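Presented below, as structure tokens, is a lone chain in the form predicted on its own.
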Amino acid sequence: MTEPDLRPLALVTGASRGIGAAVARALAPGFDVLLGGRDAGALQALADELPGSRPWPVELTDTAAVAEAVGGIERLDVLVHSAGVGLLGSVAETSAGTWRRQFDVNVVAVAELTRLLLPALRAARGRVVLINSGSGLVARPGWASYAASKFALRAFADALRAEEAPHGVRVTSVHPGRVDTDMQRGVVAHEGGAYKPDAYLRPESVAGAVLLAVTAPPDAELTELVLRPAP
């Protein structure tokens, strides 16, 4: 996907930590990455780990800085969005607020970051990977606002891989099951249950279903990979 002397690039939203720093490290061996995020902190402390990486703090939802950030990337063999917000709630309770904020980080920040880089992607016949969620496949009660943007952003998916097929660009959505992270602990909080780390997927195997979508050769394309936790 790239000249044979340089190596591959890699950016990866939401670095700082869970499923998006699982990812970044799985990534390394074989890229340098830019490690998305807001926690410019954190992400320097990743980037100390992984040579050939370093940190890209951008606020996703800031438009302005987004099209600032993206500057002077020609060529990117992978996008992986990360990023994300999970407000929980009825539709009795969600506010507008709620909503939009879901929408903003989760659905619209994705196509504007993936929209000003398709020409670096397009260039590297790149991969554009986007962690989606059982919710965008299953709505459950109480979790309206995020389920819906989890279906818009697979639908976003869908859309992008059909208009990109042409330029060479290839699209995966990742649906995992519960994974155990920090925005999980606050699921489990909000509804009242008892943490068991047990029952829910590793973020690093997570990141092995991404590694597998942009490393899958020439002749096979994964457009969805559905993971839960083994019983």
Ligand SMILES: NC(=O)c1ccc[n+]([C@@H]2O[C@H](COP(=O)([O-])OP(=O)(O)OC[C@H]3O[C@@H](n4cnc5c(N)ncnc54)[C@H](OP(=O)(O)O)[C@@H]3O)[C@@H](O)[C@H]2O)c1
Second form
Amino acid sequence: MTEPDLRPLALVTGASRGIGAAVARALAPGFDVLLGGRDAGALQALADELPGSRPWPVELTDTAAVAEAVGGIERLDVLVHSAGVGLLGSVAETSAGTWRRQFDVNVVAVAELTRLLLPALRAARGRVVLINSGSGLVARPGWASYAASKFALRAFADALRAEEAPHGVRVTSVHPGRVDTDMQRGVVAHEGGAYKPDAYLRPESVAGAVLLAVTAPPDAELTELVLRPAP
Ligand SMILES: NC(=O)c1ccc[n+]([C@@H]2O[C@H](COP(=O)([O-])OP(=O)(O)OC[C@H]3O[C@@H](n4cnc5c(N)ncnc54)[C@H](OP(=O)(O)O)[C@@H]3O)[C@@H](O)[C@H]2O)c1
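Switch from the form predicted on its own to the form predicted in complex with this ligand and print that structure.
Shown next: the complete complex, the earlier chain at its head.
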């Protein structure tokens, strides 16, 4: 339980931009927020905007750096995994290196950070939210390695949820469709289409789903949330 004189603590990866930055803004009124990412300037700018937040800069695939960065976190109320990469391509054109990078960032780094923070999450009976994707539910042509990483992330979340239930830790997978972020710009550039921000979800809408998951009352566990851009 959080002591009454302490604000609860959240760690948001991928907070330097996109969905993670929106999640940090949504959590900031109620939480002290550690802002994960690599772009130190962007993290500091967001920290200046959000009282109680501070940069938590780390390359998530560097296991030694991550182990050092989690030092001192003894109680964690909320962990939001938003950092990710979206490397697209057909099976025919996707190299082993791309498969490894996609899984390294989207799956292995998530598993390792979660593992290292489990004692702190258990201490707070905390919430873990994983920003998954529609691609964690359906795999489309040209999206094999990304979708496979997100299917794996969903499997990880499901196992984690069952394992950690006795410790009071709740786990939610959030599956957004297309969101207006830098990643989506890269996707649309790869597909060769026109960028249509009005046709995509806003990052703030995904952040709203995260807030719903972490503020759910004790009798309710939100296991999966699926968001689609409204037609
Ligand atoms: N955009 C969409 O349409 C969409 C749809 C469904 C799901 N998602 C998922 O939502 C999540 C966030 O996506 P987004 O659109 O917000 O992406 P984004 O705008 O490209 O931002 C990606 C974030 O991840 C961080 N990051 C990437 N690799 C990292 C690494 N190795 N170590 C540390 N941080 C790393 C980046 O940090 P730096 O910039 O500081 O390097 C950045 O903050 C991803 O998991 C993505 O798969 C996105």
